[in-house]
Structures are given as structure tokens and as C-alpha cells.
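Quick heads-up: it's one chain on its own, the form predicted alone, in C-alpha cells.
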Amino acid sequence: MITGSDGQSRPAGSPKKPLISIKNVGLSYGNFQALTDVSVDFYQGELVGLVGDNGAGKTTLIRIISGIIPPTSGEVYFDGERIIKFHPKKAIDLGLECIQQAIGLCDNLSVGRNYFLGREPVRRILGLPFLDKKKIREASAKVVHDFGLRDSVDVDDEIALLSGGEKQTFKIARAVTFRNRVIIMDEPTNHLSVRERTRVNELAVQLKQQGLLVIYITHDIFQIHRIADRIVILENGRKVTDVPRDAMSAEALEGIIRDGSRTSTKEPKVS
């Protein structure tokens, strides 16, 4: 991990140019202010933990950077590109998936029409859209057995028959056989056992082996300290620290969460 004269840290040997680039972005809500002159930038091929405590502001600059909400001051880039119109659609077209605990998936829906959800291949017949039934099976049965899901899993089933582990498993896979650039995995691991979330873990470091960049949103620092190549803390919407993994231990990184917690004032909820 090198320092540039920037003063962002970033992984040795990466491009000058970040991914993804957030400059002195702010978020208010009237008179609440959500984020403040928050900059960091984000290079592919690394794995960032973003942590901080409930309402640090992590998801809402997450929301930002997902084309989900347009900041209110500052400026975001993707590639060199500054980023104008927000919109979901623009975020995917870029290739960026974020990966959700609680949401992402239809449970009434099988495991193959969630794999294509949002992207449903169609075949015509005499001039008439039709799902390709077929690409549909074939495509999510190659993810089921790439990402080692259960034998018994069926491309057929009904997705809520996965288990949660299974589950954030399948989004992941779903996410980077799309060819993605940019993976965000918001609190990938709540409420998944022992042995799930070492599964999503060890995919969020092949993920990074892979050269994409993952973003790892997390309240758990000695989690995300294992594996992440850096840490970044927000607090009450300010960015406190960003820092190599090897440069602070987990205990000195939840000093500062904990110091932080302690003179925060209650505002409203942003993450």
C-alpha cells in the first residue's frame, strides 16, 4: 500500500487513476446534514472496508455512489468520468452491482429467473417476445455448480428455498458472471452462521484476486481487518481514517470507532 501525493492511500502497484473518485461529496436532508466534504477514492483490484457505527453515513455514500440519491455538494467519478445524472440504470451500465442482506432477490421466483432478474433473455417467435426458458436454465445451473451451492439446489426452485448463506452466495455470482467492475457488498454477512459468512468472505477476496473492486460496508472491524487491504471509518457523515489494513491494528481501528461513538450526538438514521 502506497500513499499518493493526494494523500489517499491505494495498493501498491495499482494505477494512478482510482476507479472510482468521491470529491468533497456532502448530503443534507434539510437541516440534517447526512454527509459532510466527505473524499476517497477507491482503485480496482482492491478490497476497502467501509466501516463505522449506525448512522456513520456508510450506506449513504453507498447510495451515492450506486446512482441511488445525487449529493447535494461535491463531485463523483467513475473511470475519470464525473458522474452528472444519478440513476441506478447509470451505475449498472458502468458496471457496479451492490450486493444487499435484505433485498436483491424475488422469493417467489425461481433460483434461474433470479439469476436473470432485471435482465430476462427473450426469444421471438413469428415476431413475439418470449422468455428463453432454456438460456435462463442453462446459464443459472453452470452458477450453481461454479459457486459450489448444494447438489439438490435446482435451477427451478423457488429462491427462498436457499439458505442466507446460499443466498448472498448466488447474488456474488450473479454480480461477477455479468462481468461487473465494481462489487459493494452492504453488511454481506448479518445473520449468516459461522461457517456462511467465512463463505462470503472468501468470496470478497477472490472477488479482489479477480481485479474487481470490492467495497466491504461493515459495523465489524476485526471482520473486515482480516481481509481487507483498507480501512476506511466514517463518523457521523465525516470520513475519520484511511488507512492501509497493516497500519492500525483491529483494536487501534476500534478505539476510533468507539472514541467516535462516544461524543456523537443523536441525529436521524442514514445507515
The other form holds:
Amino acid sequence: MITGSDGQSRPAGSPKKPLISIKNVGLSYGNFQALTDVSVDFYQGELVGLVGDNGAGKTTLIRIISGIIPPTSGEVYFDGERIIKFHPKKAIDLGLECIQQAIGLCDNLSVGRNYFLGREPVRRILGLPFLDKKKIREASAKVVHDFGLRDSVDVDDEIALLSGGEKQTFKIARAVTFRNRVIIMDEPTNHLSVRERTRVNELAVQLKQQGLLVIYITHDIFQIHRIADRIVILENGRKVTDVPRDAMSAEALEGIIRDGSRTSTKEPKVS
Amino acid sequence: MRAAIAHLVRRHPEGGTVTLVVLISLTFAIVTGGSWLSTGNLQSLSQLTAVLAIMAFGEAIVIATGQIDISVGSVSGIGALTFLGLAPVVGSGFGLVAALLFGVLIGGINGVFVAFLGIPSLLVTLGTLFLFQGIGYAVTSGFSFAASNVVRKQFIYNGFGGGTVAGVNTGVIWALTILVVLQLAVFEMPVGNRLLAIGGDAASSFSRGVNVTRIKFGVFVVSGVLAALSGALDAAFIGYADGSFGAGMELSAIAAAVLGGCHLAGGRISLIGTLLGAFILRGIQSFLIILGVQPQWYILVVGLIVVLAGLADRTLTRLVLKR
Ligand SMILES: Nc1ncnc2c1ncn2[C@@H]1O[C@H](COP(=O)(O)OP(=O)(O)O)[C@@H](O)[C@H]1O
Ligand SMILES: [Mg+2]
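Could the form predicted in complex with its partner chain be shown next, to go alongside the form predicted alone?
Every component of the complex follows; first up is the chain already shown.
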């Protein structure tokens, strides 16, 4: 499916300068503190597993990174430059593609129009931008085909006609074909079959080998431990662990997550 | 068979409306013994349809993003009063520009409250509906504006609703022009793709980099300016406007859009359907007048139509989304 073609291969190691740097980030939804003083660096060419229980704040963290919400406190740097204005368009322009957990597709639009939403190819007629429908159709049809969606998928059909698994595959396909520097996958294997899960994991590794930064979010530590270079664990909005994969076994990491959720249920919730 | 119908409905949301137009036209023609199809009635019907359609196009664009604009009746009133009030003083050209600017302004106010401050559009535009109706009454305070003979001869006045070209009111030509422009913008340009996307799923559109705030603001400005234009065109046709001008028109505009296949939930609209919806409503109105029925019954009929169209809309949507 995905062929490394841009020859950007780089050894997986840690170059000195982080591509994305999160410094002391906090975020509150109203008076609920979803993230507290989170600092973490992400480097080019690495595959990072971002793990933690449901509600740990994983999705919230990547919503900040992908520009959907600004942090309440702290700083975010991309390639050394501090991000002041948070907007998804800015993140996309910087080369960051995110497969969001719950959003990303507009049910009322066709498959092709969803594929290009926000970056529609145009043909200019009298200086006015008209959708290049031929290109929309051909490019999205190619992606649908390359990623093995069923042949009866018509890219002119509303995307609501796809199944949950097909939509997820399509979201992954879109992010991957527009790949640039960073790919974030938020629980990408939801709705997918076992075979498709394996394929997504292989894909994550391939992207990393092509020199991209891949942030892979899951609550399945055993699955991510097999492929990640580094594991970051969030717990109740705080970073509790950040270790190279080889430093700890999956069982030990699982213990951290399990103990964390146990202590957190014992403690009285501060509201 | 069902799949074929589903496909047809999906690709041509205005299909049902077309059928309705044909049925209604035939019925009305037969019942009135042909007088519904007389040149005179068709001329007046086309003018009435045009001014309603222009307002309903703006409404459809707002509905496309999942919002609603119920201030359009008042805005058209302001447009009409500004045009007729200023034309004798500064000429029809400047009067028209001022009317359109008021449309931009009121639409802009709606847009700021909805898009930037996040207040529900129903609430905001209900406020501006009453506010500008009140202003309309206050400005005229029981009097009315009429176009003088000098104004009636002016080119702009005739070009914008006051005159005809080959027997067709110039407002009709504007309605068709606007239809073409909006049809291209909504269905053939990136801005239209994003507009529909917002109506389908605002959070997803935003995550793809769409500037949701700007587009939500923009649709209210478009709706405002079209409502003001509609009022000016109609005022020029009638040659007279008072404080009640445009009152209640928002209902007809929303009904036309819904009847034309625009989904109030957002994301799916038909502009051609909206034009046909306007035609149906005005057709019923003229039919009732020919029959000598009290005009109040029109409101009842519009209400019924909206409810029925809403039901049909839901049924069709279910059909479309089934595989
Ligand atoms: N929009 C929101 N408003 C209020 N609370 C939210 C919102 N989104 C998430 N939360 C809360 O923030 C916490 C972290 O959520 P999330 O980042 O989605 O966790 P995860 O992805 O790790 O499962 C949860 O307790 C969740 O209920
Ligand atoms: Mg999550």
C-alpha cells in the first residue's frame, strides 16, 4: 500500500533538536483541568506511543498540537518556533496531519470532497477559483483503491454511505497521502478488523522509517510496545512516564497505567 | 428500485419540488379555467416569485451552514424604506447603494453575534427581526414613502425592479442572475464546499483547516444584502413602502427554502429548488386571490406546507442515508 518514495529515510535515533516541543502545558475545559504541566518533546523520525487510560488527556493533548484548541497555559514549539496562533490550518500548513479520534469527516459531503476539504484543487476561470472536479475524483478514487476499500465505493457518493471501518481507513489514507512531517493517529485502530489493525501498525512503522514523526495514541500498551521507539504515559492529565521502549517491558508499563488508575479512583476528585 | 429512487433523491434534492410545481400549475390552471395561466397573472407571479426567491436564496445559504436567519423580513423592509426614502433626495443609484449597505450592516451584526460570540442564530436574528421592524415603524411613523415621477424615470429605478425588459420585470432578471452566481459559488467553488461542510459537521470542517468563523459570518452578510436587495426590488415595483414592508416575509423565505429541499439541519441545500419553492408559495397565494379567499388563509397554508415539507424531508433523508 504505502511505498516509501521520497527517499527521506533517516535512521531512527534522536537528532538533537525536537520537532515539536511542549513546555509546561496546561488546559482546562471550564473549571475541569484536563492537562496539568505537561512537558514533552517529539523528534523527527521517531514513533512515539502516547498511552494512558480513558480520560487521561491524550486526545486533549493532540487537539492542542493539531491547533484545534489553544492551551490555557504553557508553550508549544514547532521546529523551534513558538506557536502563538492556534488553528488547524496552521498545523496542516506546517506539515502536520492528524487522524482525529471522533471527527474529521463531513457526512453530507462526497468521498472526494471530504478528501480535499480545506485544500481543494482549483482551476481558474476568469481568475475565479473553480473546483477541479476531475482531479478531485481521480485523486480520491486512486486513494480509495490503493487502500483497499471495496470497489463499489463511488467517490461521488456521500461519505455517510461508508461503514465505520471504511471511514476510519479513509481517514488514515487521507492523512498518509498528504503526509508531510508529522502524522498523529488518535486510536486509529478503532472500528478496524484484526487484519486492518496489523496493516495500520505496519503503516506507522513505514512512515517513521520514511523520516516522519509519528505519534500513535492508544490505550493498548502491548500493541504499541511492539512498534514504538518511545512510550509516553499520561495519567489524569499529567505525564507520568516518558521512556525509550527498550527501557521498560510492556508488563511494567501496564503496571504503571493500572496502578495510576487505581490510585486515582481512591483519591477524592477535586472539582 | 428503491436504490434507484434513493440515488435520484440524493443527486437531485429538488426533484420532489419540480413534481409539485407541475402538479400545482396544472391544478390551478384547470380550477381557474385558465385565468391562472393568463399573461397578466404570470407576469405578476414571476415578479412576486423573484423577490421572494432572492430573499430565500440568502436564507438557503444560511441554512446550508446549519443556522437560520429570521431577520430577513425586517431587513427587506429596511432595504425598501431606504431605497424609496433616499431615491428622491440622492437619486436611485445612491439610494440603492445605501439600501444594500444597510443589508450588509444588519447581516454583519447578525454575523458578529453568531460567528464571533457564539450566540444561537435563532436568538440573534429574532432580536434583529424585531429591532429593525421597530426602526422601520419609527422612521416612517405612520407615513409612507412613495416614488416620485422623477424617480420613476430613473434608469437604476427601472433596472432594479421598477421596470420591465420584454415584458419581464427586471427583478426577475436579477433573481436569475443571483441564482447562477450562487449556484456556481456553492457547488463549484472551494468556498461552497467549505460552507456545506460546516453545515454537515462544523467540528470536522474546523479540524481540516476550514475557517468556520469567517464563513458563518459571511453567510449572514450575504443573507442581509440579498434581503435588502429583495426589499428594494419589490419597493421599486410597488412604488410605495411603509413601516410594515416585508413583515412576515421571513416565514415565506424559510418555507421556500425548506420546500425547495434545503435541510434545516444544514449541509444540504438546493438553490434551484428554493426558486421553485418560492414559485409554489407565490402560486398558491395568487390562486387564493383569484378564488377570492381571504389573504389570511395564505399564512395557514404556508404553515401546513412547512410542516408537510419537514415530514417529507425526514422521510427522504432516511431513504437517502439507507444503503
Ligand atoms: N470538550 C470538553 N469539554 C469538557 N471536558 C472535556 C472535553 N473534552 C474532553 N474532556 C474531558 O477531559 C478529560 C480528558 O479527555 P481526553 O483528552 O479525551 O482523554 P483521552 O483521549 O485520554 O481518553 C476527560 O475527563 C474528558 O471527559
Ligand atoms: Mg481520546
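Just so we're on the same page, rigid core means the largest C-alpha set that superposes within 1.5 Å between forms. In this text, all values refer to a predicted model and were calculated from it rather than measured experimentally. Residue numbers count along the first chain shown, from 1.
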For this session: Note yes or no: does the Cα of Phe86 move by 2 Å or more between the two forms after the core is superposed?
Result: no
Exercise. Is Gly112 among the residues whose Cα moves by 2 Å or more between the two forms after superposition of the rigid core?
Worked result: yes
Exercise. Superposing on the rigid core, is the CA of Ser163 displaced by 2 Å or more between the two forms?
Worked result: yes
